[in-house]
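Encoded as structure tokens, the following chain is the form predicted on its own, with no partner shown.
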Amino acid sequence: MDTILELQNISKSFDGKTIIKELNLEIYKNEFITLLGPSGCGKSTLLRIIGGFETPDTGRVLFDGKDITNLSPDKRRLHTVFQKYSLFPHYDVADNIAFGLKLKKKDKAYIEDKVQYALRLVNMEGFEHRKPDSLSGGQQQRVAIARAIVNEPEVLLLDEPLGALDLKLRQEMQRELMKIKKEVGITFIYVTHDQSEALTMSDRIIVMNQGIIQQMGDPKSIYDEPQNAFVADFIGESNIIDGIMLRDYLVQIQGVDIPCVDIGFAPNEKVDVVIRPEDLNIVEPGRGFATGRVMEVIYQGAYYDIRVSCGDFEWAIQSNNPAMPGSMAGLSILPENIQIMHKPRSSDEEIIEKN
């Protein structure tokens, strides 16, 4: 794939606190890439560095191989859409969309054609003469995206743009963004702390924590094959429990030997064992690898969220079948649904396992 953006050894600190640590990343043409992580992990700072709103302490930003580290935002071939849409309240929708084109002194026919194209793209035809305060949050977001698209950026940066919308509107806008990306063919760099957004929309996810990339990959590999406990815990819910890798294909959890598919660990190595709630099955007491008491059952619509206490660990299970609170239940798991990870060997590795 062709690289459009390259970040080389990017570091950034504020008031003596390091936000990004020697980060390296390549971003490819026409991909939808998501920077995902908790608040304060450095994802928005990284986006601002790409957009030219912040300058890194060290490192370079390359666009098509050219150094743009010190180039101002208006000189970069990209556009940023923030969570606050910053629409001009005294302009109507058409004038808001056309603002950048007018600054570039494009002719009237060109501007009208581009505005109509953008309105069709974001399903806002017929709203040309409406003022922003008469629009819903989702409609205002569409106008902000249309305003960015008419300027034909090669890269569109989006900083938690759906955070202020309710769940239904967020899901609707997710579908719109995927459609726009497909039709326009530009590179999207999207910042969010919402795992479901990242899994739904992304070609590639960059999971960040404490200014460091924890893992990068397509949504399925990030979810199914987390590289460390942070990723496993942050991307969806996980049961993470201490284990001992007795030998290849055999792990011990809570004193019980369980077949798995993992290899390459030292004999009797202490490990972290990750099991997704949807991969656990409730069976008759005494069967499976553990038996415990059902502590809680919550109906979630698509499944039941069940908690089963086994010794000093409470297992989270997502099942289509309910269980009776207070009853005893066994737990079973297929070997291929068990993920084994090395335990961190130092405080640094508690932040990241090096790729």
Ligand SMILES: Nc1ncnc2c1ncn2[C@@H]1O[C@H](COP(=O)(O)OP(=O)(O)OP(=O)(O)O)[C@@H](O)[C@H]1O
The other form holds:
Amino acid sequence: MDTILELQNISKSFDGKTIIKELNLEIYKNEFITLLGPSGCGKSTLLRIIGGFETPDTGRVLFDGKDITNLSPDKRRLHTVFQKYSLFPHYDVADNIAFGLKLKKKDKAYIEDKVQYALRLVNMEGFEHRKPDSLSGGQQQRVAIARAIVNEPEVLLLDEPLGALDLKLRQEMQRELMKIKKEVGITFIYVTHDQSEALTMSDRIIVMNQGIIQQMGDPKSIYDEPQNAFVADFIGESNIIDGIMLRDYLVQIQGVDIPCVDIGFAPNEKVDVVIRPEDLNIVEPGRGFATGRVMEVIYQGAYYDIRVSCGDFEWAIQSNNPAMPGSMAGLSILPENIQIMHKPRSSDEEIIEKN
Ligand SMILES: Nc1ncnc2c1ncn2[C@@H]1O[C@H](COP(=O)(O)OP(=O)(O)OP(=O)(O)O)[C@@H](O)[C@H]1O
Ligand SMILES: [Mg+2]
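Moving on from the form predicted on its own, kindly provide the form predicted together with the named molecule as a structure.
Once more the chain from above appears, this time first in line as the rest of the complex follows.
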């Protein structure tokens, strides 16, 4: 795969506080890459460094192999769409979209053509002469995306562009964005703190916390094989419980030996055991690897969210069948659905785990 952007050893502090820490990342041509992480972890800062709105304290940004670290935003072959739509309120939709092209002194026919193409792309034909404040949030965001696309950037940077929209509209816009991505064939760098959005849209997800990359990979590998407890916890809900890896293929949780598929840990190593709520099954009390009391059952539409308390641990279970609050229930799990992780070693990792 061809690399289009390369971040080398990027660090950034504000007021003595490290926000991005020695970060390295390669971004490939035409991929949809998502920066995902909790609020304040440095996603927007990183995007602003790529876009040229912020200069890193150390490191370099390379575009097609050339150092662009100190190049101004308008000289970069990329375009940023910010969370706030930032349309010009006194211009109509067509003039908003045409703005960049007029600055570049393109001729009228060319501009007209491009504006129509972009409006079709974002499903906004017929809105040419509307003013931004007469549009819904989703429509304004479409115009902002159209305005970016007419400039034919090679890379489109999107900072939580759907954050202000309600769930239904957001999902609709997610599909539209994927369609646009397919049609125009450019690189998308997308920022969100919404994990389901990231899982839906991305070719590759970069999970960040405290300015450090925790894991990168395609959505399935991030979801199925989180590399540490932070990622497991952040991507979907997880049960994370202390365990002891007795030997290859055998882990002990709360005094019970449970078959698993993991190997290569030290004998009796203390580990984090991660189990997804949807991988747990409710069985007769006394069967399975644990038995406890059903504390809570919440109907979620597609499934029931069930809490079962076993000793000092409360398990989260997603099940198609309800359980009776107050009753006893057993829990079972398939060995391949158990994930074993090393406990964090450094204090850095501990900080990450605690958050
Ligand atoms: N110009 C600035 N001056 C001082 N501190 C800043 C500046 N820009 C960002 N920060 C701080 O850097 C940290 C990371 O901010 P950033 O905007 O990158 O987070 P984020 O991951 O985008 O979060 P969110 O999901 O809330 O948008 C925050 O603590 C923020 O307060
Ligand atoms: Mg942000």
